[in-house]
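Quick heads-up: it's one chain on its own, the form predicted on its own, in structure tokens.
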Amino acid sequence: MPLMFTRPKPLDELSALLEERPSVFVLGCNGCENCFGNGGVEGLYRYQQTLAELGRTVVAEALIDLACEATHDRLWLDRLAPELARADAVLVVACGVGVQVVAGLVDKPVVPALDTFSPGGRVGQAWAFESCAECGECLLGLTAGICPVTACAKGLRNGPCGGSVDGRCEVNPELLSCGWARIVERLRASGRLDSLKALIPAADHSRRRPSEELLTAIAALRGGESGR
């Protein structure tokens, strides 16, 4: 069974993200579950025909296996660098794991395709650092990749809270570095910070929860699981 779930991000949201970037590196991940059904090999097609509504120009494609894996990423885009060079953006169509682990590898900016959420729960998921809280509302195109839900220990979505000092987080300077100064450093590397002046809107909650067609989907597979 998936342990991420992914839905399309609004068209809109897309557009917006992608303002002023006309050349896309396409990057899909074939992973759980091609990513409960938004992956694999029709993800990519699906993008290619989005971006194309859009008028933005696909510069070359990738299906990691696993997006989230820093290996197969990087092996991809050591092939594909001179395509990845033209490109002004790198589309990730994968959970908001496998954004942030793309985005840590590559000096372009990189936009979530999908929104990640909770199916309720865990199922056989080894204990790791939590880098996407499935909040059903990826910010990490705004963020240079890291989300400041899970990396600010106040989940603070518009900037540090002041309480930070030399880069470390005032809940724990000694284990914590401040979420928000890594956002703004890696922002500041890539020349985009005017992106800061952008007011990221208060959580919509009702968007972490599935629709009623995927819970019934959700409940399918867990019926079907329970049966092996």
The other form holds:
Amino acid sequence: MPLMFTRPKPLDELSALLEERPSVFVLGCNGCENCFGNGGVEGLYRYQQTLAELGRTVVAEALIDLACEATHDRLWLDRLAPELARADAVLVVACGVGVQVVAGLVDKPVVPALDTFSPGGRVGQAWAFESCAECGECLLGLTAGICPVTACAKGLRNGPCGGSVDGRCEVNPELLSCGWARIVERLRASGRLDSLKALIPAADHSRRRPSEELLTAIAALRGGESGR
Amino acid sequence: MTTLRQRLARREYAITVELQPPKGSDVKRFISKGVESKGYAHAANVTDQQGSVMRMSSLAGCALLLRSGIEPILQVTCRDRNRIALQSDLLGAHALGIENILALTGDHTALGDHPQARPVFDLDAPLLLSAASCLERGTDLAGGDLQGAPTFFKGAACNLDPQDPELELFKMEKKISAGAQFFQSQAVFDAGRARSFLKRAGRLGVPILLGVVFLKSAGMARRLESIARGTRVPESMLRRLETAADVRRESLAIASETVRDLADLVQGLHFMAFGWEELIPEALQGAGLAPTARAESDEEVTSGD
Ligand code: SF4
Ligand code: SF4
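Since the one above is the form predicted on its own, can you give the form predicted in complex with its partner chain too?
And the full complex, kicking off with our chain again.
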């Protein structure tokens, strides 16, 4: 899969995703070298502060070894089940893959704390299916924790196209499920289907690109050559 | 103001027909179909490489129709053009005198005759509608000022016999808030189910044109379900076509019955005839919407201006 990086989601986006969700359950991730600099204990600490600034209460927090591993997530989610039950949302301080795995395990709205993007390059092919395309403006908080960029053949942002029939995708109904049908199913199960009425703005493809700062850092590591 | 817009605003029935530009440079047949359509339709949709099969552009097709005095509806999909190209085409369309648009997401490139092509989908149907609305307000999607703001009559597609009615209503609402001013539906073959859906969709307050397709055979009906996904043809219809002595007559009868059953709940008809355009006047007559009556009311519209 492509090499992943994360950066904190802009505060106004995070605040919008937590609107009317006063109590927040926070999960951090220790994996991928502390989520590429934004996870680990420091990540948890940062979001304690951020949530306090946004006036939200942290009902519980846990640091998971690898948020992208369901067994690791379950360990903490089970142990903290009573706290989870009191939460209005689960904030996951991890990459897009971790957020999606957590979203598959809890029946609360899951909010990504970070945006996952790619500086270019690839690491080992660990997954048969790509579940995060490093789009740099994580939508998982609006799409029930399923990524429409990778799970929809067209990467659509505003609901299924007319080709979605019986939960299958028009591109290959035999082999491909429709990602949006899965999102719809999960939103409906949690009584949030009407959130589909709100228009998700067009993708900001400029956010896919690494920042000047990161490019400079990579260039320094590579001896003055950013490779782009 | 376009005739389509005017008629729908006055709660008058509107008839539209879908025409495909040629795959090639010979436009004679396309134009003659357009000229024929003047006898029964108020406006003609020009498809944007339907099914992802490469053809002449819908923009060129609309310009050709306009020259022959036919009011065009520009179908625009998000399959091939990013937001820069889409906005640019919309500005061009308006400058050429094309104001009716039908904003579609578009089929995936994998389904067409160029599966090697890159699918774009930088926008989707609701975002394309909001892009058109944005241009009308005098700015582009990036917030830049325009020299002259266009006006459009913006349409969107809908399915009147959806598997998931609640979801379809949400999608329609979203399109309306993004700027949709009319809907053209996919073909309907189960008038009963469409009736109950239309009662709910009618409350959205945006005119709906009922999609009509002539089924050429039972085989074509089955293919239609995979080409125009979401279209559902009941078994009973397939049997009627299989056992019919004259398939054209039967197909015409099926279409007229559906139109008659639903006419009171829609504000017009949208024909997708796939080569059987000559059946349209008869279908209209069969449903009590004779084309001659249409021509008269059309004169009223023009003399009223
Ligand atoms: S929306 Fe999808 S591609 Fe974008 S960061 Fe989130 S998981 Fe990754
Ligand atoms: S059928 Fe579903 S997954 Fe496939 S392109 Fe349409 S919305 Fe996307």
